[in-house]
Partner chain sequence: MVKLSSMLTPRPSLVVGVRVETSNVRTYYVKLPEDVNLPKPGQFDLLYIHGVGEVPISVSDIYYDKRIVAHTVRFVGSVTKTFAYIREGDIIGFRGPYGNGWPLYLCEGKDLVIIAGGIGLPPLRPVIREVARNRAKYNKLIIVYGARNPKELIYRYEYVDYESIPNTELYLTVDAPDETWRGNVGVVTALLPKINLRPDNSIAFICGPEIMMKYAVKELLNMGFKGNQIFLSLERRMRCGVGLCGHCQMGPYFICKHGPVFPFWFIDRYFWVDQI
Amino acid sequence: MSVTGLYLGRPEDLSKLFSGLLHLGYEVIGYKVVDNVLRLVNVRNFSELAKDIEDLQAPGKYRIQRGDFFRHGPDSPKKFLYPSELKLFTVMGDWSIRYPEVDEVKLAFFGIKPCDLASIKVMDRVQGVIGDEYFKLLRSNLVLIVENCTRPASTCFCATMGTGPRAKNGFDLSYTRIGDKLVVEAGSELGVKLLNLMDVVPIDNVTYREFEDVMCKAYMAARADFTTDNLPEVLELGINSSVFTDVASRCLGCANCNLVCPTCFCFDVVDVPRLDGSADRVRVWDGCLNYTYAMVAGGHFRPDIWARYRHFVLHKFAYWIKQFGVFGCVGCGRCITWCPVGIDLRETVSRIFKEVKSGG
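Atomic model of the given sequence only [the form predicted alone]:
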C-alpha cells in the first residue's frame, strides 16, 4: 500500500537512490548481466546494473538481446535469504559444537519485480513462521525496491496469481519506467526517506492516465488460462487425472523447477567430514522432483516421476493453502522458462481445471 501517492521523476533519479543506499550502509543486490544471463548479485556501482537489454523467455528457452525492458533471470531473492548451502554448525574432534558467527548484514534488493516481492512475503509465511534464524536476521534489515512490470514475459502469469504486474504492498519503494519518465511511490516510512533522495514531484493527470493504461495492458498480458477461484479444491478433485502422467512422460526429474522457484523451501542436511576429525553439518536445497527426495528407511513413497510431478503441482496450488494460507506459486514463470523440455505449468493446471469443471 502506498503511503505517499504517486510521484514523477526521471530514470536518472535511480542512481541517486542507489548512492543513497550505499551511503546508508546497505549491500545492494541487483540484476547484472553475467555470461549472457541476468543474475542477482551484489552490485557496488550503479553502472553495473543491467540496462538496454531485454530477456526473451519461452518454455525451455531463454536469451537476452538489446532492448529497453527485462524481467528476471534464474535467481530470486531466495538465493540470499535462503541460500543453497548454509552451514548449521561444526562438530569438533572432541565432540563439542561450534556455531558459525553470522554478521548482521543490511541488504537492499534493487529493481526486483513484483512476483519476487510476493515470493518474499510467501517466505515470511514459511521461514518466518517456522523460525529460520538466518532468514529472520536478514529479513529484519531488508530494503525492498521494486520495479513494476510494464511488459511481462510470455511465461509470466502474475496477474492470475494476484502478485503483479504492479506491486501493491510490502515494498519500501516501487517505481515504473514509462519512456523517459519514472513513476515512484513509497510503501513504508523508510521508503519515504528514500523518496527524499530523489528529485521527484507529484504526478500530473496526463502521466497518471498513461501510467494506469500501461499497467492495465501489462495486467492483461500476464494472465494464465485459469483462475484461482476454488483452484485448490478443483485440483484435488482432479488428483487422479491422466494429465499428470501425460505431462510427466516428458519430465526428466532434474528438479530445475524446484531450484529456480522463488518459494520452494525443501532441504536436506548433509555432514561434511574434515581431515582434522571435525565435521560440518550443512543445509542444502532439495526438491520434490529429485528421485532421492521421497526415499525413506524401508522404501520410496513416490518412485514414479508422475507422482513427484503431481506433488509439485498440488503443493504449489493446493497444499500450500492448507499449510500457510497462501499459494506457493507467484506466477513468475521461472519453472516454465528453465525447464529443459519446456513443460508449461500453466497448461497442466488449465487442463486439469477444464477437465474437472466439465466433469470429465
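If the structure you just shared is the form predicted alone, then what does the corresponding form predicted together with the partner chain look like?
Excluded here are partners and other molecules; the one chain stands alone.
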C-alpha cells in the first residue's frame, strides 16, 4: 500500500537510494549481468547494477541484448531467503546438537519486479508461524525496493495472477522508470525515510497520466489466455485430462521449473557425515519433477513424468489455494523461459480450461 502517493524524481536519484541503504547497514541485493545472464547478487557499488540492457525471454529462450528495460533472470529472492543448501545443525559424535550461528544480516532487494515481491508474500504464507527459522530471521529485517514493470516479457503473466505489473502493497519503496523520469512511492515508514534521501517532488498531472498509460499497457501485455476465476476448481475438474500426458511427453523431468520458481519450497534433508564422528543435517531444495521426489523404498507414487508434471501444475494453481489461501504461481514466467524444451505453463492451463469448459 502506498503511504505517500506518487512522487517524481530522476533515475539518477536511484544511486542516492542505493548509498542510503548501504549507509543504513543493508547488504544490497540487485541484478547484475554475470556470464550474459541477469543474476541476483550482493552488490557493493551502484555502478555494478545491470543497466542499458534488455533480457529477451521466450519459451526455452533467454538472451541479453542492449536495451533500456530488463525483468529478471533465473534467480529469485528465494536464492537468499531460502537458500538451495542450508546446514540445519550438526549432530556431534556424542549426540549433542550444534546449531549454526549466522550473522544478523540486513538484506535489501534492489529493483526486483512486482512478481518477485509477490513471491516473498507467498513464501510468508507457506512458512507461516512455524516455518523456516533462517527465512524468518532474514525476513524480519528485509527491505524491498521494487521496480514496477513497464515492459513485461513475452513469458510474463503477472496481470493474470494479480501480482503485477505494478506493485500494490508489501514494498518499502517502489519506483517506475519512464524515460528520464522516475515515479516513486513509499509503502512503509522506512520507505518514507528512503524517499526523503531522494530529490523528489509531488507528481504532476502530465507525468501521472503518462505513468497510468505505461502501467495500463504493461497490464495488457502481461496477461495469459486464461483468468483466475474458479481456476482451482476448473483445473481439478480436469485432473484426468489428457493435456497433462500430452504436454509431459516433451518434459525431460529436469526440474528446472522447480529451481527457477520463486515459490517452490520443497526440500529434502541429507546427512553429511564427517571424519570426526559428527554429521551435518543439510537442507537441500527438492522438486516435484525429480524422479525420486515421490519415491519410497518400497515403491513409487508418481513414476510417470506426466503425473509429476500434473502435480506441479495443480499444486501451483489448485492445491496451493487450499493449503495456504493464495496461488502458488506469481506469473513471473521463469518456468517457461528456463524450460529446456520450452513447455509453456500458460498453454497447459489454457488448454485444460477450454477442455473443461467445453465439457471435454
